[in-house]
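Single chain ahead, written as structure tokens, the form predicted on its own.
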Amino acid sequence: MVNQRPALIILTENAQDVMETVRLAREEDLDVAVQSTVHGVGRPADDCLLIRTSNMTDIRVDAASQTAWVSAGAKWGHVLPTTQAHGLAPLLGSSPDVGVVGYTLGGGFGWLGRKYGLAADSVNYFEVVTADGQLLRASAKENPDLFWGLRGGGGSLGIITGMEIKLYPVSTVYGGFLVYPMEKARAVLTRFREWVDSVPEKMTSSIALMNLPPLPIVPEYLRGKSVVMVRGCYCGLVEEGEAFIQGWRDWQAPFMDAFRVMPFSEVASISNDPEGPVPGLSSGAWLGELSDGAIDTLLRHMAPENGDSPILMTEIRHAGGVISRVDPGTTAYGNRDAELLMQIVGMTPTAEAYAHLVQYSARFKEDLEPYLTGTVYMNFLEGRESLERVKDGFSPEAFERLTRLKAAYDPENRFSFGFNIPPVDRTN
């Protein structure tokens, strides 16, 4: 999906390698891109020095303090089993294949989000290499301005070599999904709208409209079908979680019921994201409401009469909870007051499919505009949209502050391949 032609690629093993590589880039007058998993590429790493951190996978758990040190290239799939061995859980996302650092820098909203907040809110400190090749610690007490910007502001302020994160005492949850036929989507969406107003913060949930391809990577019972899924993870007493889901079963029996008591180590089974690389494109926005008009628009694009939609999935996640109660001034992350987060995903096996999906997604969101807040969650945006809509990921005050931080820590904009935050012009 992404064609990249860097001038040089360096695989770093530790923080010292990153420091020396950044200094080399300055000497050679090269910009610097950083990738570990190649999820969520905004700007392709062309004509630059590309740092690959995928070899930096050191993870150390301190069970007594309920914290973990995670190096730059680790994926959540590396971290989860290590922490679960101590009965502790990190605030990971839906896919274990996603890199920990990139996910966290953009906010990080996962299946424990409503109870424990964003991954960005659970960082104790970062180790970060700045554009002049220096290694700093950023925390509430050391370089607090940089600490503020890194929590939600993306990777344009420096290169994270590792971070200490908080862990939580979660080892068992009640989670899974219910599957209904697409013909019942309107009724399921309407009920979901009412249901989320009644669930406690221990329940993080979503609803997904899916057009599944007839491919071997799709479970046989879903292959080639269009369905609506209700997904959820309850991190309280199992009996309480089961009671909330039982209401769905009593309302209408799904044709597939995968809710169960599960070890948190199996939380990835809720979303069932592909385990290997898949060519695709992600887009998204914050919904202001799941009104009847919004439901009409969702169904028009996900279940058109001709059955020809290039969208694989449109998922709406229920946010709020602890996320909304954090003082918005404590981190760069924006849109804490929004509660319905939409993601649009499609498969792009060819350049033509990619172009078609970009156009279709744009029309989809244009039709949804009356029901959107006008803001975005940057972790869900890729490609040109990620570069063009970065301001919509933050409050105006936070974005202006980020541009001032950029001028302080990277005035030459060498780290220009992450979130598109330009340094403020100090001459004005």
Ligand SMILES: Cc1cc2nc3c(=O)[nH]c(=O)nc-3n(C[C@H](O)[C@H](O)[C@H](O)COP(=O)(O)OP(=O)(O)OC[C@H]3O[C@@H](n4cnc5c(N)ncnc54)[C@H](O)[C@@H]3O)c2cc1C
The other form holds:
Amino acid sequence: MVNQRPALIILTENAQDVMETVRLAREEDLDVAVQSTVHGVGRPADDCLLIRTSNMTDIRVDAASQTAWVSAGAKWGHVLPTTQAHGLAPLLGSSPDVGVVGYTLGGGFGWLGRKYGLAADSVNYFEVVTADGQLLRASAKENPDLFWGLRGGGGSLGIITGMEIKLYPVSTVYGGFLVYPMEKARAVLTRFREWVDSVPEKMTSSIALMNLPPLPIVPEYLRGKSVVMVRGCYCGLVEEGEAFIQGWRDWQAPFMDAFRVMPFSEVASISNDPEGPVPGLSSGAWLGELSDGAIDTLLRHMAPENGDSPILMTEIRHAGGVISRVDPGTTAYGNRDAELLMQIVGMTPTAEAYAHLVQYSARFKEDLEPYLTGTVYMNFLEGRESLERVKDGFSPEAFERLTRLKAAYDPENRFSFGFNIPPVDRTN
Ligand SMILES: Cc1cc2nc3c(=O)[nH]c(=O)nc-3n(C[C@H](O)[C@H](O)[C@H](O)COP(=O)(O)OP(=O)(O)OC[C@H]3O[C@@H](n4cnc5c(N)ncnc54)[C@H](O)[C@@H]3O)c2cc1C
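Alright, leaving the form predicted on its own aside, put up the form predicted together with the ligand.
Below, the chain from earlier opens the complete complex, with every other chain and molecule after it.
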């Protein structure tokens, strides 16, 4: 998906390497990009010095303090088994293949989100190399302004070499998904709208409309089908979680029911994101309401009888809970009060498919506009959109504060490949 031609690629092994690399970039007057998995690239790393952190995978769990030190290149798939061995859970998202640092810098909303909040809200401190090549610690006490900006502000203020995160005592959940045929999508969406208002914060759930290709990467029972899925994770007494899902079963029997008492180590089976690299493009927006009009528009673009949609999945995740109760001034992350997070994903095996998908999803979002809040969740934007819509990921005050921080920590905008946040004097 990403074609990039960096001037030089450096595989860093530790913080010292990162410091030396940033100093070298200054001497050579090169901009610096940083990637671990290459899942979330906005601007390709062209003509720059590219730091690949994928070898930096050290993880240290301190079970007594329920924390873990996670190095810059670790994926959630490295962290989850290590922490689960102590009965503890990190706030990972739907896929274990995603990098812990990239995910967390953008907010980080996963299956424990409504109960324990965003990954960004569970960082104790970051170790970060700033544009002058210094290694700093950013926490509530040390460099608190930088700490504020790194939590939600993306990777444009410095290179994280590692961070300490909070863990939570979760080893079993009631999780999974129900599958209904697309013909029932209107009824399922309408019920979901009411249901999310009745569930406690222990339940994080989503609804996904899917047009699945007839390809071997799709599980056989879904290959070539159009379906609507109710997904969820209940983090509390499993009997309580089961009762909430039983309500769906009693309402209408799904054609597949994969909800179960689940070891949290298997949480990735709720979304079943592809394990290997797949050429795809993600877009998204916050929905203000799942009204009848919004449902009509979703179905117009997703139901196969209305034409050949290039969109593989439109998922609406139920946010809120603890996320919305954190004082918005605490971190750079915006949109805490928004509750319905929409993500649109399509496959892009060719340049033509890419162009068609970009055009189609722009029209889809235009039609949905009356129901959108006008704001975005940066982690779900890719490609040009991730560069152009950065302001909509933050409150105006937070964006302005980020541009001031950028001027203080990276005045030459050397780290310009993360969220596109210009130093303040360049915005005037
Ligand atoms: C299959 C899949 C499932 C996903 N599910 C979720 C989900 O449930 N919830 C959610 O919130 N998001 C989710 N995402 C989005 C994901 O959080 C973003 O794509 C994120 O940017 C990926 O980070 P990465 O490190 O894996 O990718 P990379 O492409 O390696 O990094 C992405 C960006 O992060 C920054 N970055 C990475 N490492 C550093 C560092 N050491 N220092 C400074 N900046 C750095 C850089 O700006 C880089 O361009 C998902 C993505 C995929 C592909």
